[in-house]
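First, one chain by itself: the form predicted alone, in C-alpha cells.
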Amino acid sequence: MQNDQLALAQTRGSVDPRVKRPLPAWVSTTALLLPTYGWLTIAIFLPLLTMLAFSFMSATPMGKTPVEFTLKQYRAFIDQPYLLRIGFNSLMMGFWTTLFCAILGFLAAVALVRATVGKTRETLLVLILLPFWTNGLVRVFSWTMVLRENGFLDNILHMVAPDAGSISILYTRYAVVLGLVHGYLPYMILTCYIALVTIDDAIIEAAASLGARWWTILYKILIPMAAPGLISGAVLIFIPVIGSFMEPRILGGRVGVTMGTVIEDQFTQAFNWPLGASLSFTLLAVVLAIFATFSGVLRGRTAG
C-alpha cells in the first residue's frame, strides 16, 4: 500500500517535457491585433501626430527660415475671417450632401430590399458599386460634360424645345452638391440596405394586416430601424466631404472655395504646412464637437 502511494505521488509530481503547456491568452490575443495595429500607427498615427506637430510650428521645418512652437497657426480664424465663411460654406455642402444621400440612399434602400430579390437584387448592388469601380477624376470631369454650357444636358433641352435657354449649372455650388452626391451615395445606400435587410418581413406584415398605411410603416417602421445605418452613413459621407478638394476645385470654378482647397493649397501652393495642418485639425475639432452633439442627442432619445 505504502509502495503505490509512493508511485502515485511520484507520478503527479513529474511533469513531461515532451507536453507543451498552452499559451496565455494574451499571447495570442496580442499577435493576431499587432499586424493591424502596426499598421495603423505607421499609416495613419504616425502621420496625424506628425501633422499635429507641424500645426504648432512658425514655419514649415524643411525651409531655411528659423523654427519656433507656437499657437498663432490656431488663431488664422481670427486673424482671417474669411477662413470662417470658407469654414462655414463647406459645412452647408457637407451637410447638404448628406441630406441628399440620406433621402436618395434610404429610398433606394428600400426598393433594393422590399422589390427585388436574388439576381435582379445582386444586379443592382453591383450596377451600385460601379462608381468606386472608376477613377475618380474621371467622374467628376464625366460631370463637367453633362452640366456645361452646349453639354449633354443643353443638347437634350434644345433637342425638346430649340428656342430654349442653357441650363448650365457649371462652376455652382449646385454642381458641387451633385458632384459629391454622385460619389458618396453608395455609401449611404450600402449602410442602409445592410440595415433594411434584417428587418424581419414579418413585422411589416403585421403592421399592414392592421391596416397601417405604407408612409405609416415608413415612418414608424423602417426608418427607425434603419437608423443605424443612415447614421453610420452619414458619418461616412459628412467627414470627407467637407474636406474634399477634387469636386470643388474641378465642379466650382471660382465658387468652389472650401476648406479642403484652402488646405490644399497650404500644402501645395504656399508651402505653409503649420497653417494647412492646424486648419485640419481644427475643422476635425468642429466636425467631431458636431457628432458629439448630435450622438448626445440621440441617447437622450433611446433613453426616453
The other form holds:
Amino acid sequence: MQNDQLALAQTRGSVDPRVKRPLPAWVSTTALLLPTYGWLTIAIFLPLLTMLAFSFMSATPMGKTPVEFTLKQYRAFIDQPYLLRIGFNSLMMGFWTTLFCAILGFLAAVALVRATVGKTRETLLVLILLPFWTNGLVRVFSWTMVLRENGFLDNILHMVAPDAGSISILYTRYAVVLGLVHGYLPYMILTCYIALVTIDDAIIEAAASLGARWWTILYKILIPMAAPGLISGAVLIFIPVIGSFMEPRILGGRVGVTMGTVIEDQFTQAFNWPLGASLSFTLLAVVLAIFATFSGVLRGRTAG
Amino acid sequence: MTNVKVKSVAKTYGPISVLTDISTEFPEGSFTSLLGPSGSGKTTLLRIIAGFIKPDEGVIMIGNNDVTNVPVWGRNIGMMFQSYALFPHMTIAQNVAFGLERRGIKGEAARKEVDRALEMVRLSGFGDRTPKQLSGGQQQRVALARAIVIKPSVLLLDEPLSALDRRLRQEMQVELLRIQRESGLTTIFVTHDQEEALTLSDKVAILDRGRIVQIGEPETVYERPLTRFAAEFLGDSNFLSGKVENGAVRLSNGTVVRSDSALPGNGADVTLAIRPEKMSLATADGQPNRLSARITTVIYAGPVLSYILETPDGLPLKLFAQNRDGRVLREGETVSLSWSPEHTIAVAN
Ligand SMILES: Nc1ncnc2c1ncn2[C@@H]1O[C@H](COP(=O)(O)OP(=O)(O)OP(=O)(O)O)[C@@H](O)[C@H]1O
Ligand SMILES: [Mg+2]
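Could the form predicted together with the partner chain be given as well, to go with the form predicted alone?
Expanding to the full complex; the earlier chain stays at the top.
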C-alpha cells in the first residue's frame, strides 16, 4: 500500500515536468502578513502619522496663517497649568470607570459563566451587549432623564419619601462615571467571560474539595486565572474613557471638562488642530507610561 | 481515616431516577470500586458523597458525623478528577499547599508536609515547576499528593486514570494502591475498567440503573454473582435457564444440570451462570454437568483460546481454555463440555 503510493508518486514526478518547487519561506511569510500589516498601515499608522505631523505645526495647515515647524504645542501643559488639573481629572475618571467596570464586569461574567448553562447563557450575553448596539448619544441622554432633578430617580424616591429633597447627581463627576461605566461595561464582561469560560469546572471543584469557600475561590482561582481578561478589559476601557468627551459633556455639564472635551474643542471649535494633536499625543504618552509601569509591577510580582 | 456510610440515598433529575435507595458502608481504610455501565449513577453517587450534589433523600455519614447538609469545603475530602484539575497558575508546591493553607497550616510546617506528600508520589524536587511542565502521569500524581496532604477523611476518585495510556495507567494503579495502603485512607474509586476494579479493590460495588446490585470482595463478586447483570458485567458468563426439579435444574432441552447454589422450590424458573473459563473441553473427567456443542468460532489469543459454541438447540456458549498443549480445536467440530456444580451459580434475573 505504502509502496504503491511511493511508486505512484515517483512516476508522477517523472512524467510531469512542471514539478512544483515550494516558494521560499520569506515569500509566503510576507504574503501571509501583508493583509494585516497593510490594514494596520492604512487604518492606524497613516492617520496617526498625519496627526503627529500636525502636532509639530504652528497652525492648522488648511487655514490662511503660514505654517511653520514648532515644538510650542507640546509646551501647552507648561504654559497653561490648568490643563494639568484637567489631565489629572481625566485620569481619575478613567481610573474610577475602569475600576467599577472591572468589579461589576468580573462579577457579572462569573455569574454568567457559573450560574447558567447553554442557551440561557447566550441569551443573557446578548442582553448584556445591548448597550453596545444602542446609539451612544441616545444612551447618554437617557441617563439625563433618569438623573436630572425631578427625573426618574427623584420620582421613585418621592414615591417612597415624598418630603425628601432631590438626589439628582446630574452634572457631577458621579454622573459622568456612571454613564461611562454603563457604556463600557460590556467590554469588561466580554473579556472576562472569555477568560472565565475556559476554566474547567473540575478546577473549581478541586478547590472546594480542598476547603476553599467561594471568596477564596474568587481570589485564589478565578481572578488570577482570568487576569488576562481583566487586563485586556482594563486596557480596552481606560484608553477610550480618558479621551471621551460625549459623556463628560452631557452628564458632567460644568464639571465635565476633560482632556477629551478640550481636545475635541481644539478640533471643532478653536480650529487649532496642532494643539489638539499635541495634547492627544501627550495623553497617549502618559497612558503608555502608566501601562508600562503597571505591567512592570505585575511582572515583578509574578516573578517574585 | 474514617468510614463512610450512605443511607437510603435517592436522587432524581426531573422524571429520571438516577439513584434509588442506595445504602452501603465503606469501611475505614478500605478501597472500594464503584463499577457499572455508563449512566448507572457512579459519578452521581461519588459527587453526593463529596457534597457537590445534594441527594433528594437519604443521609451521608463520614465517621460519626452526618454531613448531608455540610457543604463540600467543610467535608474534609480528597478528590481526584479525570482531568487532573491542577491550578495552572500555581507551582506544584503551591498546588499541594492549597488545602493546607485553607486549614491554617503555613510556612515551614506547610513546606514539610508538601515535601512529604511529593516524596510519597515520587515527585520530590518538582515543587517549583508549573503543571504545564509535567507529563500527564506526573500531573495526576501531583493531584494525588494535593488530595492526600490534607489527610482527608475519605479519598474520592472519579476515573482518575482513564486519561492515561495503558502502560502509565498500570504504573499509576500500582502507585495508587501503594499510597492507599501506606496512608490507610478510606478510598472510593469510580471506574469503567473491570480489571482495574478487581486488581485494586478490597470491595467492588456493581451499580445498575441507580442501584447497587452487589457489593463485596472482588473474588466473591466474581465467583458468586447475585444477579444476571453482575455476572455479565463483571467478566463473561454463560447463562442456562430451566426449571428446578428434585434439587437440580432441568433445561428446556432435557439436560439436567446440578448446582451447589441454593435453589428455589420444585418447578420454579431459574437462571444459572457459568464462567467460560470454568467449563472444560475434556470429555471424561467425571463431572456431572455436561453439554454437547458445536464450535462456531475459534479466537486464538496466544495464552488463551476462546471458543464460541452452539448447542444443538441453538443456545450460544463461550469457553476459555488455557493453551497448554498447543492443540487448537477446529471450527465445526462437535465437542462435549463439562463443568462442576460448584461453578454453577443460580442468579436472579
Ligand atoms: N445534571 C444532570 N441533569 C440531568 N441528568 C443528569 C445530570 N447528571 C447526571 N444525569 C443523569 O444521571 C445518570 C447517571 O449519571 P452519572 O454521571 O452518575 O453516570 P456514570 O455512572 O458516572 O456514567 P459514566 O460511566 O458515563 O461516567 C445519567 O443517565 C445522566 O444522564
Ligand atoms: Mg461518571
